[in-house]
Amino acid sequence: MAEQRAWWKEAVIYQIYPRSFADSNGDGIGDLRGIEAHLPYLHTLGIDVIWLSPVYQSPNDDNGYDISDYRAIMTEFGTLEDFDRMLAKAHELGIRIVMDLVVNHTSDEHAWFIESKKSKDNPYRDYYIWKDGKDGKAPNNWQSCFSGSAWQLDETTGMYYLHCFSKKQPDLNWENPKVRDEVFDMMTWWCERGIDGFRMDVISMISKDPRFPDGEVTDGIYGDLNPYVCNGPHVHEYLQEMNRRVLSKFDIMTVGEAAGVTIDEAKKYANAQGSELNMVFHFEHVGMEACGRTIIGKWGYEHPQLSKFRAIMNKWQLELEGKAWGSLYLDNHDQPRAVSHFGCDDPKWRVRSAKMLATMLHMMKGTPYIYQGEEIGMTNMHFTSINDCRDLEEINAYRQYVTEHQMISAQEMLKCFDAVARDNARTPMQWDDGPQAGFTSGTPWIPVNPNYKEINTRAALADPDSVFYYYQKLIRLRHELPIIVYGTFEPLLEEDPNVYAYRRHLGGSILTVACNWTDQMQPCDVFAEGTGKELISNYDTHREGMLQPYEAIAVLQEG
């Protein structure tokens, strides 16, 4: 059966982390007017959709993912009028805007929670998850995703509230239909304002195991909450209700961040019938599953291994075929920089490596996502001190594992931060080689990566062989060739330790892709059956039967 066409399958998405994208007023913090000013740049790149990380009113305990007012804009970012103007400008350029929807939790400064904690019989009490303690301690042993207990004692009522993340991010109680009404009404308000969809933050966590049992202790301190808060008993029921009441009424795209998602669950979330979401993000390929090991918890510094990474990617490509749509990404605001994590950010190989990774990803089946700066090959930061860090996850992990329990040395923790810390993705966008990389005329909220003198958009736009123009060509090819969007996926060379290769098939045409993950020449004979037409490569000349260091080639044979 032919794949059902949809604009969001054919689109390329660009994620903007507003705080770090472009500052228009010199306060060191990116803002909506800064984004608006750079929309022509994104139009030149050729992207179709912007996924905007949260811009709602927030006290910023977790950089905007702790929302105090869903219908207001964060003061540092601008006003609702600024948002409307940016949205209109984007639409003029043919760019859609997808908002970040954060409804697993709110800020503890949200009006609902302020009411909820006043008394046990407050009308808003059941908007959140409150439990009595057990044996003078928290209701269970769960560790929050940001270290420490997932429960916080409220002195006023003597009860604990659940916070899967920061203690300033209390989890909403989705079992309460009033909560769902509030959320769906807010979503409708934004859709009617003209936005083009939602990226849904940790949406797989909105239904909890009602038993709230202790979790397995993995680090000697706290228990793992993930099995009891991810893909819970009512999550699909809630999303189907959301679809009926909101999503199905608008021509929008939806993607769910689905922590702990399995392929079987993904087939439900992103089913071909369209009863829930368009697609989900899974994390297998960016997590410890793709690496050799970690030091403690999520923290480590091993590079992903091609054999493990390929097995994960191929599995998702093959098993979603005809059943659900996939999303394609290598980095985002929660992940290290793609070229540093998966490739090689050494100056000798950075450009080749970045282009190779882009080829591998953008020729696969699914909707591709580009994180700001990825299109110019931005790299990870080097952290010399915990004082360099701004991310709550890093700061809490350092306190728990280094300061309080001495389970890891400060030096080794910082080495882990260099490899996988979220702040790697949050350093300011590198626009030029001037002061603060052209991000701000003031002092940036987080330091600029020192390599901005060499890696910046001004240099990229001046160099015809830059990573930017390579991404531009990849995007153009996806728009021009249906086989890249809709072709079926066939793995190749599945045992090769150094080369990632695959084919796509559509209507008798064959697209063959081969990528060398190493800095050494590698044998590769997947193109031996016929020459075809070379669509794109990061080398001008080729060696027959071989791939040069970090070489990528995509060849199309017309049917």
The other form holds:
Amino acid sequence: MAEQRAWWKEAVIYQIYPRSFADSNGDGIGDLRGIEAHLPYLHTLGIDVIWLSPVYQSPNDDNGYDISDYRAIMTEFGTLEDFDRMLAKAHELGIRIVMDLVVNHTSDEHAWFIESKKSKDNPYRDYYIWKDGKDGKAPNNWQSCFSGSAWQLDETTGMYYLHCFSKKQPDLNWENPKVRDEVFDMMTWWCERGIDGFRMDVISMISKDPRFPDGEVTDGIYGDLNPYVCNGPHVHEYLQEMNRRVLSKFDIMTVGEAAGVTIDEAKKYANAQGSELNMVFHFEHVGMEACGRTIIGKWGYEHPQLSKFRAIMNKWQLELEGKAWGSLYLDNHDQPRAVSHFGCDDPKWRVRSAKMLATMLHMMKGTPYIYQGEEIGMTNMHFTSINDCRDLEEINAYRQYVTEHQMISAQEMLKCFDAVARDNARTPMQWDDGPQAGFTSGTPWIPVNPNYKEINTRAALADPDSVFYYYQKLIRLRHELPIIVYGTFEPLLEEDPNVYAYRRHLGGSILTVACNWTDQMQPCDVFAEGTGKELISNYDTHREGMLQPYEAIAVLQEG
Ligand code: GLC
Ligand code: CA
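What would you give as the form predicted together with alpha-D-glucopyranose (GLC), now that the form predicted on its own is on the page?
Let us now look at the entire complex, which starts with that chain.
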């Protein structure tokens, strides 16, 4: 085996968005006791690791991605005691827990920022990025990722602070060694508590271009900050320092959310020598690049096209080989639901399509991530009014493009939200067909998707043909067959407009996978007659040389 073995290469990870997972006390907000109560469910599914979206103290401007105290649990979610108990219960079941690490920015309510803005000579001043304005305006034209300027004027000192996200998320100044000391101490504190790793929020953005130049104006209003904040001059240096001082001291896994990452950069972040992180999330396949046109800014509503999606996935599979480990995901709390975006959520095809996408992803090389609800084929929500939206990204975009600049109609904006808004993934987990889908006994903070009567875990667990049991089998196969984890990747049918097919190789064994992305029969001849054994498929019977609508099949020939 060319590849070095590691538990995090063999693991399947399940992401929990705590606010929307399970509410134990009826306040409409998911919490740690809710998670604890459902650990046996996750154990049945068979996953190895939970990635917990942030559970730290936060004023919730961005649902916990704005942290005001890194060493306390968000009041609505519970206490540190609840956390320790949940962690211990997970460990008893053989499930590890990876925390979200949000250190590109803090909340503006964090004690460091409260100090920092007091005066220019406050000891915490340089914990953040402060600049003078230019001609009575912001220091440059950057647009924050959540619309509006990336700079906020603070009246006390008359200077601006940088916030790549909301103005309640001021960016930390990683050039200040004290900031790095604070972050590394805090990480060590959590590792010593027994956690099993970190998912690092927008970690590719911690080092900024010191020139702070204007960005290219693409939407007619603000400039693009990405080239000046992603993969900046010192990012690898900082991560190597983090690795030396913290990560290398514990048996943990790390995955970096790497906005703007290229393959060459990914090879550095996730290098096989292990000097930085274990793997990164890239965005190429989930962004508009895989789709047709955009409508405005990052927004659009077109579905991804197989040819574009496949070219991106294949490129990453091939180019990381032997150089860096990869991650595999189709959705998360920032993306629309996988089956709605990449597949077909029409009741006629939803189950087949969800299983097809799962086969395609889970047979690839890399560590797979499942986002809560994906394992039962949960779908996008339908937004009919801006009042249905909870996410500040949507609310701010609507204000900027529809209300203030009237660049697109409300209808057009809502169509984009229907397709790609983050709230699609944030509706409550659908546990059963009772009130509020069994998520809460109260009023949920965000409405339940009305399709919960059909799509819920109770129904899935009662149906041997459900999406749930299909995921369970995919996970089991990955645990049993080293070729799924370590085999090399070979693309097939690269020009086929309808079928995604590839092979994996290990020793003399060959695993062949073919997936029909359409609701029509498609010719497909990648399977040599009568050879090999079927590992998994979403159909009971097959047609020679054909794939049925949304059919997926994986066949192993043992060498
Ligand atoms: C990451 C998170 C997203 C958050 C943003 C700012 O992209 O996944 O949810 O809004 O960073 O922290
Ligand atoms: Ca609660």
